[in-house]
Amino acid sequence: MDQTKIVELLLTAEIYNRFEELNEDDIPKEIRKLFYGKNGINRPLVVKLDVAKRYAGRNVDDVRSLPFIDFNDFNKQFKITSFDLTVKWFLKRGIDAIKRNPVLAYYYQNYDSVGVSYEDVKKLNKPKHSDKEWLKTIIAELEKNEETSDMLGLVRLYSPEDIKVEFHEVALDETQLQEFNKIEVALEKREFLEKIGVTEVGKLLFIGPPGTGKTTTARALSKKLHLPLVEVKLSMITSQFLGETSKNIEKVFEIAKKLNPCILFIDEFDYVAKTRTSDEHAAVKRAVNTLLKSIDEINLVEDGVVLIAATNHPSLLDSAVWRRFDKIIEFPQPSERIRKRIFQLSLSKVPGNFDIDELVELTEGFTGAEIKLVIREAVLNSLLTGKEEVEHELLVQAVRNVRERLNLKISY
């Protein structure tokens, strides 16, 4: 066992309990998660024997031997005796940790020896939001409330660590990128946008037909900004009862600001978003107007919460919906660039040997959603022979299949 391991949950522990200044995003992810309980992470923070061995394994024996640490069988904690002792001896042996700990490089920073700087490590460990044990500490104080319960059962909610596609595995183009590189920059300048009054940040729009990574992408942001992420479909939350759409609507914007920082993902946009007309229904149109009254009382600067509406309609948007969005990022029919990112991308795990220039021109006019539909079926095609080892010819029949089906949805 290394006893390095447990004098780092120790220290850590020690000099977080010391500092009230140090708060939950300081302590290295791996560590926080070890102290979650119902109303999250409290001082002071106490090592008990499971503690340590969910950090270090299960033989921590060895640590008793080192005169500054001191166990109690009765209480099963364990505790520094001498503090001085125990910082010499850590810095001996390790120094990686002081690295990319927050904590420790904190106290280590005064140590010219170290050079170490505590910004710059705060800078590369994740957030507590991150955690989905933090967004269950949230959600089970929400459902303390009757009023706050009702809305968690309007939404999706998603920590960071639960969503599987990384951002890297999404094909974006430049256009795109640029796009969310700001946000990510916004979100590290909060302070300073709003100490020179620049507010109005992080309403994006999504526009492209189905199938072309629009909830791919607002997932995939919510994976690379660690933000949580609540996902609500416009038609789920729209009532058949007079009034209740409006209120729904309500809920679920003052939710995400609960939630804050987080990414609140609205899909089928154009559902409640369309074009006012004079003959409607006054409730219809008062859920517009409400719709376009929470999209203005909310922003990323002073609320936290970074707002993503997709549609695959803009065409029936009401016009004062566009002005709403500081961007409107579009999602086209993939470019011959892009189909052969999502083939590189989708085929990087699958054994076999690919012409993907030939499938990129096979497939001109397919969306993401499509390309992955022939990768899937010429995986599980070539499964039912017993083989592993995709032959390029399956792709190349799965892509006729997929292109007829298409056909055929055309054709009604």
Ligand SMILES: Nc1ncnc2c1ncn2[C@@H]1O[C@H](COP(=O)(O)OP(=O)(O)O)[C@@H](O)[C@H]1O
Given for the second form:
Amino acid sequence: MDQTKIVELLLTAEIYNRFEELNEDDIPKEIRKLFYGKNGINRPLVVKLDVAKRYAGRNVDDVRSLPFIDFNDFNKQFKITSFDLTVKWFLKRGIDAIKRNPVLAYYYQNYDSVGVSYEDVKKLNKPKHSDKEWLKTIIAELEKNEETSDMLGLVRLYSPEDIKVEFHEVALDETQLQEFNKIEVALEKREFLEKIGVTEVGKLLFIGPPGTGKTTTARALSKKLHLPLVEVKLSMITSQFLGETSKNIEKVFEIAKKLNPCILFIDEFDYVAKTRTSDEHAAVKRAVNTLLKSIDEINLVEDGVVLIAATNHPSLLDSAVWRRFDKIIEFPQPSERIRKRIFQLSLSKVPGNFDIDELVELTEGFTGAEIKLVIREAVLNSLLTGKEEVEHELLVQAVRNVRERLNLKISY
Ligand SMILES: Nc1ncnc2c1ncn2[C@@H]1O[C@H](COP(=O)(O)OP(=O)(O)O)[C@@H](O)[C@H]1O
Ligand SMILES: [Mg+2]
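The form predicted together with the named molecule, contrasted with the form predicted on its own above:
After this comes the whole thing, all chains and molecules, with the earlier chain placed first.
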């Protein structure tokens, strides 16, 4: 087992070094992350003892018995001494690895007996921009320069690996899903779209009441599409200093372009527009104009940036803003079907027997956030009585409590 793994590692490094046409996206994620240096991944890939151990476990020494592998005790480095023998040896033992490692598939696809296609294997491999390590090298690069390091303070950056919520854990309706599928194919066919001049894609505006899943969906999309996420709240970059807000907006878009490809998620999108109505300050107008201009100048096809803006108050946005987006995606108060899905998803790991249909009926008008609150309450109340299993009655009771709270909020 360890032997095969370390030979996979050595062979991947060797083939990658030999064929310049292979790039970082061809290397499997688990191998790629061993080789990140200051400026990303550089040729030649050299397999040192510590790297080999991280990949193949402690017993990498087993490999010394293989006649085509050499270990240099002085610089603690493994080396393939006969490429042909290694290739033959690995063909017998590593077929599984060949089928999920594009670098190996690239070489072995010329062997008829293997029946593997490089293109197919590559499709299954996650691209480098989904690596946490890749994001780290970009951040390190931005930190070096004073101007760009200032930018980092304005946004939150997530690698898809850091995002907890899975796309299938968000209850979405058919229309929403279809729009997200379009983004996915547009990303895949970027070059084609550029060639035929269809560039106005990938700018979405999420509208709907608080707690309906807008932020969660933006994050889950980052995970699903393997794209890093640049998250910014407009209220956080708005400054009372003249011109500062405009500069900040420009910087945020600049970061997104540097991260290409990524998702730029602008939350509280109405914040700037809202301030405009309250006082027609010249600086505020300028900020709005900067925002509009920045949106015009960015697109998925050329810059690799999916732009998602979200607002709980769409009526505050003027038509100049609406027009900038290719698609308005509504997040309404969840329908019966969506509420059912949220209950099913959120209760799937909670021990107990539940009448989900009754809960769906009782929670008419609840948002996803309120349904989650109901479940949290019931679970905690259950624990309070010393039980991990949740009784259905406790959920019903929690629905009542949350409903009372909602009514209280409305009456004030
Ligand atoms: N459609 C949904 N599917 C799954 N969870 C949801 C949904 N809508 C809301 N939630 C849950 O409610 C909470 C708040 O959602 P959030 O995305 O912050 O809402 P918004 O950004 O629209 O205010 C999150 O914990 C989220 O998981
Ligand atoms: Mg939100």
